[in-house]
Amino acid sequence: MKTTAIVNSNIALVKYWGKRDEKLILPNNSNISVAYDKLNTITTVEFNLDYSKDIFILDSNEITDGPVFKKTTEHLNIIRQKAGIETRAKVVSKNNFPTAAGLASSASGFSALAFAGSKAAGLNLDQRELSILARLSGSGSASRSLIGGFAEWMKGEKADGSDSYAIQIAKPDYWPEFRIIVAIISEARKKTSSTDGMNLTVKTCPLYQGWLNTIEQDLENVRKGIAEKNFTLIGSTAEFNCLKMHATMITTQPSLIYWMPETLEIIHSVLDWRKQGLEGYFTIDAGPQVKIICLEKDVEEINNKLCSIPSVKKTIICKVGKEAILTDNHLF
């Protein structure tokens, strides 16, 4: 069977950085994200006896080796094992935003692979099972992308990872005024992947335990902020959480500095705008791109100011995105 899934990417308001189990992709801390409505991955998967090997095409380019190909085939093997089949598959995937540039393309990409792949293999998994399957892809953040809205990936306590999956804590239409502006300053692939970066941080960063010690309070603040629609509490917590995560990256050996000079220019601009009464907060994943969360009433002014910065190539204004869906519009 051929199946196609569309899955939105997401941005973590409380970040995930570091694993307690490498093989099962179990995080050291729970984390909370919000889905983008305009950044997504479309993936078509077909298991067919005519295929003598797995075929993977990403953004119109056939991938035959490397870490992404390895993760893809390993994830197909997990799906095959669950479905009790040995059939090879063809996977065609497209992102409508830059791949591997700090915009969580692996989260939406592997989530779409898990959703489309499991359906194509004849599996009918519920949301919890799909979230766990997506987590096993090699991108833990993929567990959140399936959910839509505001989602929390619970770290869990069990060694087998059966209690580590994402749940929705607020629906996509819960907060219509919530906005995320994505400021793209570079479409180049980052030199160090998130997976490699976080592994290095856990092993070598002297500040890492301090980061973990502050997470529970951040989670509590963001949950409270969402429940009460307290934008200031969410924004200030998310921004500080981001800075703490990047502090651990910078103090990793060798240092992981994902920021570019243009990243810092936007950071300083957001801080200056806020002093002037324009409320927005920045957050940054493992990459140079800056995302600014704000409310609808301020989105036009903030976006205009961003677009006036020469280093900003383009901006994408997003609302809160929906959960993953299936479509009959296949890519092949």
Contents of the next structure:
Number of protein chains: 2
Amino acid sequence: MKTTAIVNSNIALVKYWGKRDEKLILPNNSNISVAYDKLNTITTVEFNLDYSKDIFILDSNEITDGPVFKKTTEHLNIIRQKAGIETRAKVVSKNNFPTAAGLASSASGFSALAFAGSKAAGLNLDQRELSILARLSGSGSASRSLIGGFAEWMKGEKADGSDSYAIQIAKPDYWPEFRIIVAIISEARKKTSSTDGMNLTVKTCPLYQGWLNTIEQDLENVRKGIAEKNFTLIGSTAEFNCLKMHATMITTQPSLIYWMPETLEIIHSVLDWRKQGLEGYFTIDAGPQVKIICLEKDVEEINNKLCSIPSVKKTIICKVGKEAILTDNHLF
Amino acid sequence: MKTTAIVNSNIALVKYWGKRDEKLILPNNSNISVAYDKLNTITTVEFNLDYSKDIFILDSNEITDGPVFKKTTEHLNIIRQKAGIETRAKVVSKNNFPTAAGLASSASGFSALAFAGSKAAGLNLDQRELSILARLSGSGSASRSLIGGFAEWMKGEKADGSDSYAIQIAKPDYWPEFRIIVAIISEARKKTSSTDGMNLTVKTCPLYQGWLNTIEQDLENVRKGIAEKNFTLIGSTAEFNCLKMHATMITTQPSLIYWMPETLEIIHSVLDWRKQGLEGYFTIDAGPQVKIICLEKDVEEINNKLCSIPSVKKTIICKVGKEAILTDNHLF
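Show the other one: the form predicted in complex with a further copy of the same chain, since we just had the form predicted alone.
Okay, now the whole complex, with that chain kicking things off.
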């Protein structure tokens, strides 16, 4: 049976960077994200005896080898094992935004694969089980993508990972004024994947412990900021959390410098605008793009300023995104 | 009596960022620099009863207030106290490079003031005493500038700072093939002075301890690299030391981002060139300029590549600079 899921991507306000268990994808720290309403992956999965091997078509290109194919097949194996089947699958997946450029395509992609794949295999998993399944894809932040709204992926304490999953801490419609502007400056794929990058940071970065030491306070600030709709608290905490993560990347050996000159131009601009009273905060993942969070009242002015920077190719203004859904609009 | 000193500026291979004593200017860590042969300050000092107040002319502009005037007067007070005089002074100083733009103008400037000023006041200090006097100016790295060649400013252990001074660890002519290319991308003055910046980092940066924990190893590597003329060891250690310092700056609250987009463009270029086999290493202080260390055999190719980057306004190719000298060519 064909099953199709649509899952929004997300941006972390408190970042995930480093695992305590590389096999079970258990993070060193809990982390909090907000879903984008306009960046999503749609994925159709069908298990069928007609297929002699797994077929994977991503953004209209058939992928037959490489790390993404391997991760996809391995994730299908986990689903098959859970469902007690051995049938091969066809997976067709499309992102409505550039893949592997620091816009969390693997978060929404593997979340959609877990959701559509498990349904197609006849499993009926609840949200906790789906979040754990998505986490096991290897793209840990996929565990947050199904959830929608503001989500916290709890690091958990157990060795088997059964308490490491994401929960919704505020609904998608909780804060209608909240905005995320995505500024796209490059659609080039990043040179070092997040997975490889974070493993290298944990192994080699002499500043990594300093990052971990401050996470609990950041989580508390962002939870409080959401609960009280204190935008300044969320924004300043998220921006500084991002800077701390990038400081650990920069001091990884060899150094991981995901910032491009254009990234830094936007960073300095956002800091300048804030000095002039325009309240936006940047956050950046393992790629060159910059996301700016702000409130509805400032979104037009910030977006206009962003669009006047020559290196900004386009912007996408998002509200808080909804949870994953199933649809009958199959991709094949 | 007029006295004139010429002092070369220097670039740290293991950086100084943070003090254990703000009054005595005692650093949290020992640090190592190399002198530039082409960036210098020339300073003439005269103590004369004709002057009713201290006069300070920097790069042809009379400075009558502000932090630089205050530091200069205070340094003259230290010299007067040592010499047992109360006479006011005229100080004329010129840098042959942009002031306060991350090229260590205060290092060579205050070093020249200490050298010329103490002589003009009738003091005859030895190198250790001069280094301590220069350190007390408030620009700690001034303690290294008098020395020439490769210099180590030892942090010292004593509370009175009497063991915190710079020594020469290799002579100026020890390594004739060693080159430092200074790439000037902006002559704008920096927004946050090094002194204010480092004090803020020590107080607020959660990653600062991680920086301190790795300094002894960096010092050992650079000392060994100099002793064995192992350029790869020096270069890779210095570059990573610079990245670690900037990581602590970025995660200072509020964030100190001295890198400009153009800085980052050169960083990425140097990393790319090295992947292609061209061995240069960048290092950057509290400003936007980038310095690249390399050996004579590669200097032309690296310099040509640098000059082809549109944002590079000019480059200055330096060899290892000599110790400070006195001259009769007074500035007034």
